[in-house]
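Only one chain is included here, represented as structure tokens and corresponding to the form predicted on its own.
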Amino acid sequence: MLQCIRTSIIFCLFGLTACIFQKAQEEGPYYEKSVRLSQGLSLDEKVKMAARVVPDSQQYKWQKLEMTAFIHFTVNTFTDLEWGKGDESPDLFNPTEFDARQWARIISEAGMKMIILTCKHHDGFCLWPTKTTNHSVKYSPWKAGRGDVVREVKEACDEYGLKFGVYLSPWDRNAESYGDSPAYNSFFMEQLKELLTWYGDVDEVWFDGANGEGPNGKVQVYNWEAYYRLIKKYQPGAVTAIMGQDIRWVGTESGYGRETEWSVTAFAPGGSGTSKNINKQLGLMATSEDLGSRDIIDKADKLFWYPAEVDVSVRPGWFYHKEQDDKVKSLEKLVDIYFNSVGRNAVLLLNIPPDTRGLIHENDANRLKEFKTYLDNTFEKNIAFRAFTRFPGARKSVDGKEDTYTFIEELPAEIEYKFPFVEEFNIFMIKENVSKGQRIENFKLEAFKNDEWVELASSTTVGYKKLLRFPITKSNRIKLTINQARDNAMISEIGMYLTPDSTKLP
């Protein structure tokens, strides 16, 4: 009887304290995708709200992915050229072992999510048999004018479980109606909506920023609003990049993202107008290095959540130029850029040209190997995994499972980790629950030595994922401070890790 009666206490306890943490989760409002500040709020107050924009369910969805693949592949892979001048013949293009298969094997293999096609790069050859123009595949000597470049690559992406994304060049440097504003709208529109609708799902439309003049010096004015709305209309799953609503560009061509990278920002997405006049008031542009600190929020009437995207290719190239076979990125070169991009919470947008058989070249496919054993080889053991910590909550990030988050009502706040084992590591992750929005602005690592405290590596914002790398340390214990934060703090996951390779590091 008395056991009976411990045991229910123990159980009234366990389910009190349950309760009580269940209160600590933070209530509403949220703000999906913006938020609009009203005049008088103080700079506090702004903060607060920063805090609480949070993305759409696609945007969640597509940070998560981490890594996608970009396939650059038009004339240009025939004519040796970065940028197509549109006067080349369709009979150029003829990819002789053309296999889209292969490039979906080898990326899904090196880990990446999804495949971006450059359906129309800037010459305005479609790798598709439009109906808008004789400049595609159609009227090429490729499989007799009956391929479809598009069509195989997204059958083949379906094969493999892998997400699809349709690049779509606005500056055609092919169309007589270019220039001709009303026209080319037109024009392009129909190209949109074949793409939208011959093909199935599409996760991603990639609109690049690249602006020319048309014919006479006439310059086109792109009805970006149109082009939004056509693609809700056939593709309200898909999110829009670069020159859309949903990704923004990290501002560089390098790999490399900003070590603070805010998802909310006061830079206005798209190219509408509206979005134009706004980062023209405040002096922002996708390379700006301030986009979201306490300053640009103090001056914005509007907020957003418009994450970033980091786009480089494998080689020094976005085409492939035979000349290039021996210069394709080390995997130090490339396992740095990861750090600095998915480790800096953006999308890695990893560029891999195919050559002019329409195959992904050999010494890309054994680097893109080689890049994913380094990782599977680094991230395969989390020390971190079930540790030890008496800081309520915190067990919730390390659990492995992305739907638990410590949560954090009062800054600063440390948190001690300790492991079974005194273990070797030189790399840090941490992830916020940024589906209840991104808020920490500043912590610090430190690990148990030699009876001190000592400090290992700190850092500015976290979001989805911030990876931190340090000399090799030995230690059982570590202590994780939250210094700052816009609001409650929630931390999903930490890990700490040890590279297979530490030569491979700094």
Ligand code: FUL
Contents of the next structure:
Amino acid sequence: MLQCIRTSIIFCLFGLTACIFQKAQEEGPYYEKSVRLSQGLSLDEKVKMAARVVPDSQQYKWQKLEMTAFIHFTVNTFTDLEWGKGDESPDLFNPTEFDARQWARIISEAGMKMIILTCKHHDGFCLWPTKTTNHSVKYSPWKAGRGDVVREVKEACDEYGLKFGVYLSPWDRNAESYGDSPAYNSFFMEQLKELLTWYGDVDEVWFDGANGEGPNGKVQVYNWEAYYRLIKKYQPGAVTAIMGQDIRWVGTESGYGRETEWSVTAFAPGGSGTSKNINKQLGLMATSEDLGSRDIIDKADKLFWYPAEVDVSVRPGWFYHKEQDDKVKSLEKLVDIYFNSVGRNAVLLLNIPPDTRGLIHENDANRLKEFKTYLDNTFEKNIAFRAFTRFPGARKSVDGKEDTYTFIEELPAEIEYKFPFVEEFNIFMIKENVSKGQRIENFKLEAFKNDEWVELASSTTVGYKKLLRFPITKSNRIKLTINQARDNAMISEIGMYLTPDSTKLP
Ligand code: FUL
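Following the display of the form predicted on its own, present the structure of the form predicted in complex with this ligand.
Let us now look at the entire complex, which starts with that chain.
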């Protein structure tokens, strides 16, 4: 008899768990990377489909990196230029204390997860001993022509647990074949193939769209599709950025993303003719303020998971210039950039240009240290962790786990969280479970103070991560209201933080 009761209890519990579990799920379909919107669909139907566009596994992994580093280093470092002309002698390239391990150590200690190296900038000088041209380190005095910057950086990345990306400028002011489209395309693909096959795993390939040829300059038609095929063949795990298919340029080099930053856009990725036509028809550019609102979705035939990357330099220039040694961005500025890039559903790509010694300058290194200390001190204690809440499933948004989430079907939804003690806070973090799409369109945060609910902050989209700042507030109760979403909302985590006393920021 006792056995029978025990079995029934187990079954009941099992049933209950299954029921709760089911509630936290939704039926598919999901659309990996893109979806075609057939004619005749209503706007509501289109919006629901937009909500179901999801990243592929590489894009999702990339998004979780949050902070990555750019390294601009080449002959420009020695000529003091931003854009080399292409006629620089390889003799100029001669760093005296080159140390890629110093770069990787500083970058990993700063909490960044990848280095993207300018293997070839617009001047065409190659930082590896390529077989395609004599315009490379092989013909420089550095290490008597036996050096390979790309190899040393890749090995340093491996040593410090960093991912590795290559920047290869399509625009090449040195290559004779540039402008003879088929010839240059083969030359470029040979260079790309060397980078993809000589050094082990490549995690990101960055194709710059810049071109300064002007109206009377050389006209080169790039074979983007062939470049992408080559990358898929040799590095299927890599994401391709900017003039690539996976990662979108946020549209500015200021370090600031959009407040409303949709990872699902009507803006078509890459440089192919088809993408160009789509974007022309919709009047969209990477710099457009709106790439994914309901209005845009209504006009689109196809939607893409195409998340934003925010590239910005720690100094005014992309390359090192001695006279900018005292112009390294302030801690305050870097923090502001962090909140407006990582905190706005983008990945930050922060450029740190090594100097003529081939080292990251002390001023940059010290600033990165301060930046990391600020981030550690600020985000070390999540006041909302394990907060009490009555909203069904809302504990999953304060359990510190990425893969659990609060599933919300009915909107607007008000979720109240109660802390064990009255706390001080001035930063709110919210994350959506973007592995199932980006959906939230509008939310607000309130705190219970002096017997009433007071609004602290509100915003539009969330995506992978949204960070909001407001004046220091004291309370033991907060309320999150999700006003509008494109489909069921899924909050993977929320956080409440206080800026450390030692800094006067934000
Ligand atoms: C731009 C280039 O022209 C700059 O020199 C720099 O490399 C920046 C990241 O991209 O398009």
